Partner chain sequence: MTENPARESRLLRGVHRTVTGLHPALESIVAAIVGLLIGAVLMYIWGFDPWKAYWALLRGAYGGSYEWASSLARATPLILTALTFSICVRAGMFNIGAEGQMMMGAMAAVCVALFAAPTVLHLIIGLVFAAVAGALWSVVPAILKVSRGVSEVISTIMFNWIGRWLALYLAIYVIVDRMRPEKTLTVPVTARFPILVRGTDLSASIFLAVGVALVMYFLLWHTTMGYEVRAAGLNPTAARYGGIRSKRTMIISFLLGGITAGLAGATIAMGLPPSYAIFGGGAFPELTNLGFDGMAVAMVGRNHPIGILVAALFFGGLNAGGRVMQFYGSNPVPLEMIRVVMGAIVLAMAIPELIRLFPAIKNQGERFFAVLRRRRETRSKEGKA
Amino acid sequence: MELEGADTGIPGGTKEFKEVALKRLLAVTLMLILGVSLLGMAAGKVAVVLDVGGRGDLSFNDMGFKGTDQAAKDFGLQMIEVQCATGADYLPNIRNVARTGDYDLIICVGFLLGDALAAASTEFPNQKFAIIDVDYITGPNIMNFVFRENEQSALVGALAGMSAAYHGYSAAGVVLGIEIPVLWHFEAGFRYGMDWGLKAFAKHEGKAPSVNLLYTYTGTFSDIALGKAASEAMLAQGAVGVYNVAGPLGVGDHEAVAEAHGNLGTLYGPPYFYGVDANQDFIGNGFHGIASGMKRVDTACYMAVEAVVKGQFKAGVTSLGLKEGGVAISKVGDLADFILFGISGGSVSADDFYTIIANWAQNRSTIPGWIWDAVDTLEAGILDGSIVVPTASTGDQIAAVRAQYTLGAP
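Structure of the chain above on its own, please, the form predicted together with the partner chain.
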């Protein structure tokens, strides 16, 4: 009877009404407790702070946004993004968000935010933070995520070395940005991988190929023209392709590759473009990007949110490599993801989805299966720990790696 009354919303009397109200209150409370225990902090909020590069790069910043956004959706959180117009906005923006006290986690995407976060994390000891690409912030309230870029670069290096040898090119090129330690990881890994690839090629073909490494630190992460110029120089010196290790400069690198194809009259095949960070294989309609050394910023952001939601927040440095899915060499599945990503960002037309994948497959077919298998072998070796790719975080270390893997340099 009472339930009936409750259903119709017309309780029989004051006493019954009270009872119904109590029961409802109880039910709601129970559900809330249940919900919170299931989802951690159900009505929580996360913020992602991006550096001056901002959204729309289809790479670092977009991936940071994408990973956080995905995690927010999966765990039922509210998510905001905060961009910085200038470098002077870094610290104030982190402070502004932290001051509200409403956010369960603030993710800072990129090493440029390192100093600002180091300052803010001590000012707001009760606020949880995460930062990508920084390993030196020691506070108890901050997760540092770094990547073992040397691992992905080793795979790209192996592929580049073998494909150069296979196609009879005399070199493989790497265009880097400013000479910062993160980029040394890439260089060290690439050197090791290329050396490994050339040895694998020698074993397979029975003769040692002569392939040199061409690399340039352009000193910029923003001057696309400089990237193009550096790439053109490398291609002119017989490079089978260029590996972009300077974010936005990839646009210039790719332009150089595309123009080289125009001069050769070829549509696909060598010279190749090797992407970085995101899966950049779809650039140039799939014809030029042979593989990308992916650095899954989105995965790191997702992991950070997940850790907070599940109460597994762990201050300190989290290193993400092949094993953790933090870095990878691009596969067809990621390509589809990133084409969709490009479509959502407006830089790729939806109609081109299948064309790009077909073109990409055609381009990949210019490299024989045994080379791809060799790359897989290297990947498996890294994954099971039998192969340890050297890395470098200091000038001495990179000097040592350069001395060990000279790759044609005197």
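Pass me the form predicted on its own as well; I've looked at the form predicted together with the partner chain already.
Only one chain is given; partner chains and other molecules are left out.
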């Protein structure tokens, strides 16, 4: 599909976008060359311990790897990745790396590694650690990074709710992983955003839409088939699309959406796929991915490595939200970077770069500009503090959010 003359919604048009993309490709190539040369004179080592699900999820784990790998290249470090097949691997894997005494920093990617880190950090008090999504375990040798996922999910929820109302669908769906506090943040934000979006739609159109929430906790971050089955059930119940809040299960979610389009004989428009953690809009050659709630695990990992390299390691909790660039809703500005991310992971062919851009732009055009403007208004309110999105970290708190923003799904 050619972009020439098409309304892509990209500021500056196709020529400018191609120039930016080519510059980024050149920059990545140069960094790869420099990274290879720096390995020979590495000043230290860093390890990243990944959660179950592992590499290839184009989401949480891959983002952890991405940020750590980039920092290692930029600062001339050697890096290793450690994969955990099951939860039983967490503590032995962390111990095996720590006991060598060779690593300037060990990064644990994921809430489920928290208890293992608690044990290892006391066994190896001189080892510096960083952990993603854990704030309840702290210590003098631990940097904690948590995210305000409720903020990114509010934006996705608003978009999903308004999109459902606009296209005449009765629901919006969310497929979540294991029911843990981190995922309650996502759910709370989505509920608030969906409620906000439906009210914005009613104000614009002069009538209140009837759109409900469909959600399920699958209890897994690795069973792609289960994610697909959950998505299929929601689409059958009238969902305009599915928001992936379960990392690797997004592969199954997208498959369900793609097959629904196949049955309908459509390429663009609903049902939509809403990605998570990374900008997953490029998945499936840019078909069906309308937006992603981005959680910049890569940024946190990079920050941790940079702090150690610069002698600025500081134990304690760092919270990253919209204002800090730690979460976001996907936009054109980062799409090219994440297509390259997909290319580097082997899930995207470089030959499809511009086809993906064209498909993505066409899909986004199926939602009117005033809805995108409304999402921007919500984002601006969160950024300036005039809108505070609720969150939940306990069972009582998420119960309260569900009671306030029921949306047909208490």
